[in-house]
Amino acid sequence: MSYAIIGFGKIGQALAHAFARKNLDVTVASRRPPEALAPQARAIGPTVVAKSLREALEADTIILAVPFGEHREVAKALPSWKGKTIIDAMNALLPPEELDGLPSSAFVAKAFTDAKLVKGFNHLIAATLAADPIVEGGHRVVFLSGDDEDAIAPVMALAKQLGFAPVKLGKLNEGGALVHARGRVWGQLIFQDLFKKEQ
């Protein structure tokens, strides 16, 4: 499984620690060229490579870490993204009527043709998802929804191996919704940093 992050800003820097810090091989690009990103990437840590966009959209999985509005600029990117798994760790801070009506995530789904969509990795400031998840005998918890059962697993396999706890909530309408932003409302679960003892 090969993964990207797509955003190098304080969210994807974030993730990208997260991880350099298991050792795990992970893409970086964004609007700006790969050099420009390249001396922060190898500063987070060996694993962490700056690549194009078109390169790092080679990725099966991969991490939209971009301000909200952008993500349509990256889902024009590919024809198609058939086989590919998109970890929507953005957060709208839109009003729902420019939505549709929908949760933020499954608007996003709409760019991404074909795509399977999780939302995930979005209710946390970028600081603690850039700290070790592992604290007092416990792993910090990552909220994870999607429509697509299938895609979910592996997702919860990847939050697994970088040391957090994953919960699922359901679909994207259901218990997603508890870490959705809309328009100026916080999801209740949004900026919660909880943690999962060691069962």
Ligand SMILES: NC(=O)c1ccc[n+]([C@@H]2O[C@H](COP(=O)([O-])OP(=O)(O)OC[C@H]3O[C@@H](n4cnc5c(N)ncnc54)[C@H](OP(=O)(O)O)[C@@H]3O)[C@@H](O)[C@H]2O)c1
Given for the second form:
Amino acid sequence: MSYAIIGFGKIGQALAHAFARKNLDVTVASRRPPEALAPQARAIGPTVVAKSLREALEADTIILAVPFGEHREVAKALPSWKGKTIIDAMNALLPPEELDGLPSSAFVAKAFTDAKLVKGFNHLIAATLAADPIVEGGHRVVFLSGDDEDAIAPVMALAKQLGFAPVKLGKLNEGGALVHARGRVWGQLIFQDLFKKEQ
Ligand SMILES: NC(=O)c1ccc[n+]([C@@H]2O[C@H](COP(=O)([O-])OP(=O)(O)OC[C@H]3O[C@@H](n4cnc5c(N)ncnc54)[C@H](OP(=O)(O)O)[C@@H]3O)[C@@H](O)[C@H]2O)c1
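Now that the form predicted alone has been shown, please provide the structure of the form predicted together with the named molecule.
Entire complex below, previous chain first.
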């Protein structure tokens, strides 16, 4: 598996720390050229490498950590997303009518035609997500949801590799609703910083 984080702000950097902590290779990119991101990437760790957006999108698993409204711009960067897994770490506090009445991640999935989409790593504030997920032998919980069961398993494996305890919530409009904003209301599991003894 190859991994890229698109968006190198608070959440993108928090996730880059998680990859660096486990010596896992990850590419990071934003609208700025890689030279602009490189010093911060290097400061996080040697496995975090800044590339252009186009090069970063060669990864097979792509974590979206851009402001919600920007996902459409990222989606335009490739003619086809077939074979790619998108991990949606974004949140959208938008009225349902602006999302065609869909959970925000289902709305995102429409822009990334033919990709597999998993929502995850979105429910904690960046500073918490950046911290070591193993505390006193317990593993910080992340919630994963998606309409494609097959896509969730490799993201579960990634979350475990990063030291988190992934919990599968099911489909986006079922268990996944607990980690979505609906209008101006956060899902009940958002901001819940939970730990499990076993991964
Ligand atoms: N902050 C949190 O605690 C938190 C918690 C959970 C979820 N989230 C979600 O995570 C996402 C990112 O939030 P953030 O707080 O990390 O935002 P941020 O600090 O403003 O970072 C956003 C990043 O996205 C990049 N970017 C913007 N438009 C882009 C585009 N079209 N293509 C590529 N890169 C683009 C920006 O870099 P350039 O300007 O260089 O392009 C920047 O690196 C949001 O959807 C937010 O809802 C945030």
